[in-house]
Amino acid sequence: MTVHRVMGIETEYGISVPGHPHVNSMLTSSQVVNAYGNAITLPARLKARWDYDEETPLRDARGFDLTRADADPSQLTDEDMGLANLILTNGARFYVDHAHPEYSSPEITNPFDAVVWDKAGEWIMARAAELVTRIPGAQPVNLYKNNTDNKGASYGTHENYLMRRSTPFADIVKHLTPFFVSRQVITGSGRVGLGQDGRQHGYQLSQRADFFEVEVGLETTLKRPIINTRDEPHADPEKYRRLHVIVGDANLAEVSTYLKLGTTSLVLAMLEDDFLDLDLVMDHPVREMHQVSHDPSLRHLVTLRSGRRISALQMQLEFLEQARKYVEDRLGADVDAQTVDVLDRWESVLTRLESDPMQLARELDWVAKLSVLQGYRDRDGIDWDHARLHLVDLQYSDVRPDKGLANRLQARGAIERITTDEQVAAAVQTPPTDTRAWFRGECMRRYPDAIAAASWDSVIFDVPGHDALQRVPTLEPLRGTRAHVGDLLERCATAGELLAALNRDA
């Protein structure tokens, strides 16, 4: 009934080596990850591998498992490809996925913390790219927090939300499809070019929209679905479902990220409590997703199955109205401050988008980017087919503080920040205190030489006196917090002492 739930963001970053367009992206991405690992930690700590044993990427929420023979190789995310893979002291995973360096944030419990640890990922990527330049003979590497190379390839920014297993999946599809189609007006990061290869001239709201081809499906890199059905909770499967959302853009504007996570969490709460009373079913949701994105004037009318025609803004306003009623009905005056803030910001953003979208240039990525691009167009008299605009689009997402346009706009206050440098710097090193990420990250910091492997739902120790590796399960995401194990970790100087204490408690 609030914005609070277990959630997280995983982002694949675009990568290039200037002057070397045909470089091996997998090897270059590994170089980026390893450069960071070698700089921030002892070599012994790098032996900790990712534990794939409990992963089930081919399990479908519709009630079946896809066979490995029928799966595309990109779906086999439970195979160790031998590429760079770090488990960080902040509880995150920094590794190579689909030829891109990827940062998967630790589990957090609210949209503000999602922004903080997502921003920490940007800092880590910028640091990693800078460290590569110190390797003798290495070529400089540029990293981009975007979602397409505008040559037909797309790479993902995925959100993850833990929700009740009991929620009917059909209800998820019914209500989240229109929500995702319409939320682009807030969450889009903006893109020069239309179509998957970007050859059609124009500007659109979303980097990802044109790459979606079906409404529901298991894939993430081909035949991309609006609703992804991967059923891999990384938690107690009897209790939880992890909703794997692949339709989002890589946002740099903090307000965009905050509202993306906050509004979605509220809609999920209404779904879990069977509160939603909206009929926004579309006959052609994929087509509507493209058309909403292609219209930065926000005037496109979505055709519903009922025959009603409605704008994406109006759809969002209807979700907002339901959310306000829901929070008032369930919490009244006891509502927490962050939920109030998400609701108020959601309403303020939608109201201003209705009157003049350019009012949101300090808060939303697609508007901020459009404002910069329009400045070039007006000054130089160029149209959307001009190559310079594509370069500006790319430069917006450059992670370097002195080169990336988004970073430069933030530095001079032209894009609003809701975090501070101090909060983000702390998140680069330390995990959230209120999820199992605290236990994972603190174990990596305190007992690096004793960690053989880890995953979202376990930490595996290799300590003297034990003939076999010792797995400590962490299936409950809200255990293993600082309040839960902080005193225990303080008492245990070694991993052996920790395991002995855990065995006694068991």
The other form holds:
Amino acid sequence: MTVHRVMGIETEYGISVPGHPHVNSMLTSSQVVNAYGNAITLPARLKARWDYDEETPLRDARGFDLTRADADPSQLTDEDMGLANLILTNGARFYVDHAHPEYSSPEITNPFDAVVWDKAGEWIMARAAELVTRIPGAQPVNLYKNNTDNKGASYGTHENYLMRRSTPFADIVKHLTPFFVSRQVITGSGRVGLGQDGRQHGYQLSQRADFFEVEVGLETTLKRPIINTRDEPHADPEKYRRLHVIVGDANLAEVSTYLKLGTTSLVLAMLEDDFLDLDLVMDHPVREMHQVSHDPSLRHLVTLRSGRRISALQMQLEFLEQARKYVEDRLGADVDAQTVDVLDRWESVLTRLESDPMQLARELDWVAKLSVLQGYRDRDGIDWDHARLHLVDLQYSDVRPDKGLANRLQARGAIERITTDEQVAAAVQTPPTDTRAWFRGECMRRYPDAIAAASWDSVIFDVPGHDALQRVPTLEPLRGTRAHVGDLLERCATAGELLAALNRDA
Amino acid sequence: MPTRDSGEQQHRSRSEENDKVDEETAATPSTDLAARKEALDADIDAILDDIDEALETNAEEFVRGFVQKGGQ
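For comparison with the form predicted on its own, produce the structure of the form predicted together with its partner chain.
In what comes next, the whole complex appears, and the chain from above leads the way.
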């Protein structure tokens, strides 16, 4: 009924070795992950592998499985390729996915924590790249929190939301499609160039929009769908589905990330409670998604199946109104502070976007980036085809504090921070206290030598006195919290003691 | 649960909000706006100076060299 829910963000970072555009990016990505692992962990901890037992990337939410033979090789994400993989003490996974280093945040329960642990991922990437430069003979590696090379390739930033299994998938498709088409006005990171290869000149709201080609589907690497049907809950499948959202941009601006997770979580709550009373169904959502993105004036009118024509902003205002009514109806004065804050910020952002989008330069990525680009256009008399503008677009997302333009803008107060450096520094090391990520992260910190493997829904121990590996399932995302297992872990000096205690309780 | 008259309520609350915004905008003296715009312009100049120092040299080659493999 609120913005609170089990969620997470996974981001594939762009990676390059300046001056060497054709290096093997799988190898450089591995180098980045391993450099971090070697610096922060005991060598023994590197042996912990990912546990793929519960992964079902070919399970479709519409109720069938794709056979492995029919799948594109890039869809077989449960095959261990022997690429670098770290499970961090903050509960996150830092590994090589396809040809990119990826940070998958630990499970968090609210949009503010999503921002904190997402930002921690940026810091981890920056640190990892810095460590690579210290390896004798290694080429310096640059990492970018963006989603396209502007030459036809895209890589993802995915949001994950735990939902009630009972919510009909058809309702999800009906309401989330217009929500995703319209939320770009808030969540876009901005992009110089139109079309998948960016060859047409111009500026658009979203890094990702042009790479979406179908409305609903299982794929994530080709024919990308607005609604992804991967049904791999990493939790009790009878109770939950994990909604795997692949349309989002990688955001650097904290307010963009905060509102992206907060507003989407609220819309999902309304879906779960069958509250939404909106008819925003479109005949051509893919085309509309592109057109909304291609219009930074925000004046484009989306054509609905009903014949009505409506702007993306107006669509968002209708979702906001429903959310206000829903929260008032269900919670009244008992509503929590963060839900109120998300609603107020959402309204404030939409209202100002309506009067003059440039007012949002301190809060939203696409506006912050556009205001810098417009500054260059005015000062230097250059247009969208100019390499300097493309460079600003790219370098906006550089993870380095000195080279990354979003970082520089944040440092001088030109982009708002809602987190503090202390909160982010803590999140680099420690897990959220209120999900199973606490158990995973704390086990990694306390018993690194005894962990053979881990995943979202398990930790596997290799301890003396047991012939076989001992698998501790963590199928319930809200168990294994500090409140739940903090005392137990405190009492157990070794993993052996922990397993004995768990077996006694079982 | 949504009610039948929800549409009217939505419309009313939207137009009330718009009125509020209009009043606020109207109440702001134009000199303030001009001053604000000037401050913003000065600010963007300072930001561009700062970014000039950080930008990679040889923009064209740098951008051309950023080639990625597709991901998810």
